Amino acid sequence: MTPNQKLNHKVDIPICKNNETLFDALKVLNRVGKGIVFIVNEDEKLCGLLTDGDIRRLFLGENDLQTLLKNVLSPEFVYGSVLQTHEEIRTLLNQKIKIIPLVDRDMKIVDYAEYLPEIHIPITQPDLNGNELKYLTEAFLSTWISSTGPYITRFENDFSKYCGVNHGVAVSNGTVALHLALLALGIGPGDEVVVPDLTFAATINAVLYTGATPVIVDVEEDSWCIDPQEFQKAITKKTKAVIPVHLYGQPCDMYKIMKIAGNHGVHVIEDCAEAHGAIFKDQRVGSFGIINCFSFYGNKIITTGEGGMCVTNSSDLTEKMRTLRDHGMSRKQKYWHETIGYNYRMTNLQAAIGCAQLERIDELLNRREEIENTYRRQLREISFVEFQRNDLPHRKKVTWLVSALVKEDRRETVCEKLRAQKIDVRYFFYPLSKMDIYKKYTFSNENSLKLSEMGINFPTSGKLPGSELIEILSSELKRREKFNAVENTIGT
């Protein structure tokens, strides 16, 4: 055993009877994330295994989700028992057989132990313990799997209800659902439209696809989202609209930013990719603008794989969204196209995992709140990490991914030391005015640029081990902390 290959020990275990079905497992595999099912029979006592190899084979038989465990399992499988020292059990262990389950005297499961050649913990995870199994399965044997079904209709009227407006249109990413809003909104050539130096690319490559012209506007330094007296100072007789992006899962000054448009006619589209369920003055993000864009790819607060949506309360902008989405078919002759369109259609399979991720929304976001608080108290004695504010005025920020300001040139340092322990963490996104395809459209960067050279983004997945990545963390903090002290005192 090398020093990342250890036994491991959880209290979820995967257990089925073999009285339940294929379904019924997978269910399992899906909840615990193992890989592999223990079965036991009506006395509670051990009788075999499966694993997702194994019902993948079973699948391509003559079985189907309804077959029962105790018809298609083989009484050969390897195990394991708690009266066993740890270095019998590690040699029943290998790149072949990974896990194994424990048992007493009477063969029943107590425990498990793990092979684990190598510990990864990454940025985030998608958590897809609700009913995202039972949904999918659901679409998937009505045979509705493609861009129609009850699922997208269903997903669109509760995901817009979530966010307090009327209408939902679903889309293939959260991309595309920028670029039709703009589209919706007559935004071409001659428009400008005003977007924050420090955001993902998509913001800005949606109004170059519309053939407009982005102008790019500085961030608050407390808040990191964009503003508001910027985008004033950069509106002119072409800007049309104005992208706020709700950075991280704060909400921008939507107040000021409305107040702002309104004097002057121009359109707001919020970009809430990373923001599901942020509030600002009792309102949630999605509600302020006349088009908001919501993304669900598989690093967000709820996830389709892919995936986006549109919201308004415009029931026009709804019908002319959905035209474009589906090609600029007429929605009342069929195959008849009244203007140029695109294919941005979700598939009803991804509806159906959207519609179980937003029943969990609010558990969800509780569980990153809780990481978040974590790293918050583990690491309130490290002087030279900042988090991102919880407590601007009439913000209700969510957890996307945890944030931070790492300072005095130490951000390097922490990532690479982190990187080692395979903890993935991220520096924050450039500003879009320091790369060379967008710098020409800046009209303001001070506070981006001085952000994007300290931000860094911490692991924020439910399904964190315990408080590992937090101890991990912590100690090489404080040891860099205590490290820069002594090195100090030496040189004065």
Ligand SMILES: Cc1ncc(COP(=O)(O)O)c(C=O)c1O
Given for the second form:
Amino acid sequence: MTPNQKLNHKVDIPICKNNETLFDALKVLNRVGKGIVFIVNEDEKLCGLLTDGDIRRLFLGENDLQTLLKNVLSPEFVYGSVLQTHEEIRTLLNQKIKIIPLVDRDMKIVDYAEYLPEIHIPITQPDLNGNELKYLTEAFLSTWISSTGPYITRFENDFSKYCGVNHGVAVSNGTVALHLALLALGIGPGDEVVVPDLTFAATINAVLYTGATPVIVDVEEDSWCIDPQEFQKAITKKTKAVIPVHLYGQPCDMYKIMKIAGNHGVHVIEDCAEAHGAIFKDQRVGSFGIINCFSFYGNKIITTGEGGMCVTNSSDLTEKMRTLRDHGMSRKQKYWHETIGYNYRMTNLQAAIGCAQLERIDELLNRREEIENTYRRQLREISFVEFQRNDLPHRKKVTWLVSALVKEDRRETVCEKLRAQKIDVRYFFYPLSKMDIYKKYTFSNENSLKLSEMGINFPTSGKLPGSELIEILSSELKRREKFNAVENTIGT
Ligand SMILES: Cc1ncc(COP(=O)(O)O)c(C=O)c1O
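Now show me the form predicted together with the named molecule, since the one above was the form predicted alone.
And the full complex, kicking off with our chain again.
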């Protein structure tokens, strides 16, 4: 079996009879969700197929829901046979023909094959080449594999120190770090918490877990981070906190945010999941807010597999978070519960990896920056690719995922090209305000809507053969640039 093609066993095969109607075909399309219906005749033999595009075109012609399928089938269509080799079947599939029925000797459908593009170059990959295995093995052999053990304290101490903060509370992921911070600050129903529109959903979900009401505000056009002016405008008597997200490694304008928040008695909880080590005015992110949260998910700058941490200068809040992280159990009396808490603990195994990663954080950041600089150098002639700003006053961004805007409606084509070359590229997050479950919380979103339609993240991994990847990328984009230049000349 080749990775490019998957045979589907025990599956819901999208089949219609040719004496059924377009309406029946639509129902099958809707049920199976594969974008195609295979049509069989009265003897159950394959006699055609219709894609959702075909059906759309039929409706645009002179057909209606009651049109019989047998009247609209084309005699020519692509199908495979289970008697063929995988390789033969694979050659029938491509970017355009993504799914075909597979028949037996009697033309009866027994399966289908699907085109699955292989991704050779992942968006990111953890670099675990330091003491990670050594520390992990030590933790393992010590049998302290659960959430007690020396690596946890060491990781909490070392990481909070790295951020320039006194205390760290390690937790099981970045989402619960945000939840824990909000809980420790007593935020709940009736309170409002301001969040940026352009972020990963964890930021707003954590607010919703507490019963508080999120208020979604727009981001700045240049930094892509929360717009302090919009934050200020959104403040009401109910506003208890703001969660600035240092998006894609870019620090927010912490000077303005802290000032506005201070003037209105609003807590600042930084979401630093994507920006370990970023600096605003000589101060690392994670050291501005009252409690600040990190993620150590596998794609983050340093990782513990899954994991997160809250850092704070407050001993009281540290105690509260430690209690809440451990089922609300009294810190003085074991198995005595003073509040309803959670199991949000990190394991000693995760912390062991974290300690080793932290030893190498400068190396990991430098490597990512090097990759970003190579992209910038190689792609500087591509007029429609605009990289994330790295020249904003007071902000020293880090590279999480190399991020850029692809302008002039070319994002889809560019991404298609890159994916065809087995390069995994991602679109920016959808703005929260676009999603049904969050849109009612929107205060403002103009820039977020524009940015999210243009933004892409390029593969950014310490282990990638940078130059090789970027060569592919740049030749693809340059070819596209030339093609467009010719198109434009013809057009004028
Ligand atoms: C901005 C932001 N906040 C929060 C999180 C949540 O982190 P985790 O995936 O560790 O729960 C993420 C990450 O994935 C993130 O990108």
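Just so you know, these numbers come straight off a predicted model, no measurement behind them. So that the term is clear: the rigid core is the largest set of C-alpha atoms that superpose within 1.5 Å between two forms. Positions refer to the first chain, counted from 1.
Rigid core fit then I437 CA moved by 2 Å or more between these two forms: Moves: no, less than 2 Å.
E76: Cα shift of 2 Å or greater between these two forms (core-aligned): Yes, because once the rigid core is superposed, the C-alpha of E76 moves 2 Å or more between these two forms.
Does D54 shift between these two forms by 2 angstroms or more at the C-alpha, the core having been superposed? Yes; that C-alpha moves by at least 2 Å between these two forms.
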